[in-house]
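Shown next as structure tokens: one chain only, the form predicted on its own.
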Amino acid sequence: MSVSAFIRITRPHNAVVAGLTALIGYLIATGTLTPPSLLLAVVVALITAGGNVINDVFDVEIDRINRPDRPIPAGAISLAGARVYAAALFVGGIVIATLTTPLCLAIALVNSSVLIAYAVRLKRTPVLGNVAVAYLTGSVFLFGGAFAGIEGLVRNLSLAAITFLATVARELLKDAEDVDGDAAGGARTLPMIAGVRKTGIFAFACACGAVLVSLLPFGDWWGLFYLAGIAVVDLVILFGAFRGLRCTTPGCVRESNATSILRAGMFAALAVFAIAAVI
């Protein structure tokens, strides 16, 4: 068992980005960053890392075929060792969360449970798996806001909702792209059950919901910059979802770049919220 394997199995880039996102959530809620807020990044990075490890534990048989270079199938980490490591990361994140606020601790506990449930069952459950990923993505902003109390959490609700709905749309279109591979792997996804066309319609409806939610934060503390910036974001999100809406085959969805455009729209929304919070 090498140190590099224990680092690699956590998908460190993913965990660090998640931690930084929590800090941005606090910045959006308060307009500033403080030294204690750095705890947010540590908690989210540890719990995200724990989720990535437990995900590899339950994907080990698939990874033996598709990703034999991953630490567990490669023999760099034992299955039992990975389970203990995942538990330690989750416990470490939750313990540090006790140094934050009760709201943050509650979110940390819920998200740890969702990450475990996702790895064990939800990933293989149509729609629920997509919803779980979307919730976890959006809830990072709620976690960051919760460090400023209930007011901070409420202030970040709109960004969390936009992220949730846009992520559902993106996850569904990703499933539509991967129908052939998922079928070969024995997975069951919404596009396999309802078809690519109906999945595209549902994804577009979620994108429209994200656009409607984006109008909610406007008020005396957001100003005209927010409206101007979010209008561009909304156009990007709608354009990406519309590209997927036109498709009836997995190949068409892949060629449309709909998922990449939706991801760009979510990053743009984050930038708009962060800038609007500090100007």
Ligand SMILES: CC(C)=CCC/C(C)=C/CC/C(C)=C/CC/C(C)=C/COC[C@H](O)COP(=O)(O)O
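Alternative state: the form predicted in complex with this ligand, after the form predicted on its own:
Coming up is the bare chain, nothing alongside it.
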């Protein structure tokens, strides 16, 4: 079992970005960063890493077909070793969360539970899996803001709502891409029940909702830089969701690159939020 496999299975890019997002949430709540606030990034990175590892533990049979290169199906990490590793990551994140605030610790405990529930069951349940990932992604802002108290959490509510809606849209389109693989793995997703076309329509509606909510911080919060920056991001998000709107097959959704365009728009939004919070 190599060190690189133990790093790779955590999807470090994912965990690091999530950790940085928690700092953005604290930045939005307070306008500054302090040495203790850096703990937020460590907690989120560890718990996200734990979520990614436990996800691979429960997905091992699907990944043997779809992603044989991943550490467990490739034999680089044993299933038992991965279970212990995931537990250590979750425990580490929660123990460090005890050094933050009771509200942050509560969110860390809830999110660890949701990540495990997602891996065990929610992922294979229509819409609930999408909502779980969207909640987890949006909650990162709430977690960062919560380090500054309930007021800090409230200040991040609109960003959490924007992120939730955009992530639902992207997760639905990811499911529309993966209908065949998910069916083979025994999952039940919205595209399987309602079809790719209706899923695309619902995803586009969620993206439109995210765009509308993204205008809320303008005015009483952030000024013209934010409006100009988020307007560009909104166009990218709408374009990405529109690309998936006309599709009726999983192949069409894959060829549309809708989920990649949405991912790019989501990360661009992160940059706009971070800059708007400090200028």
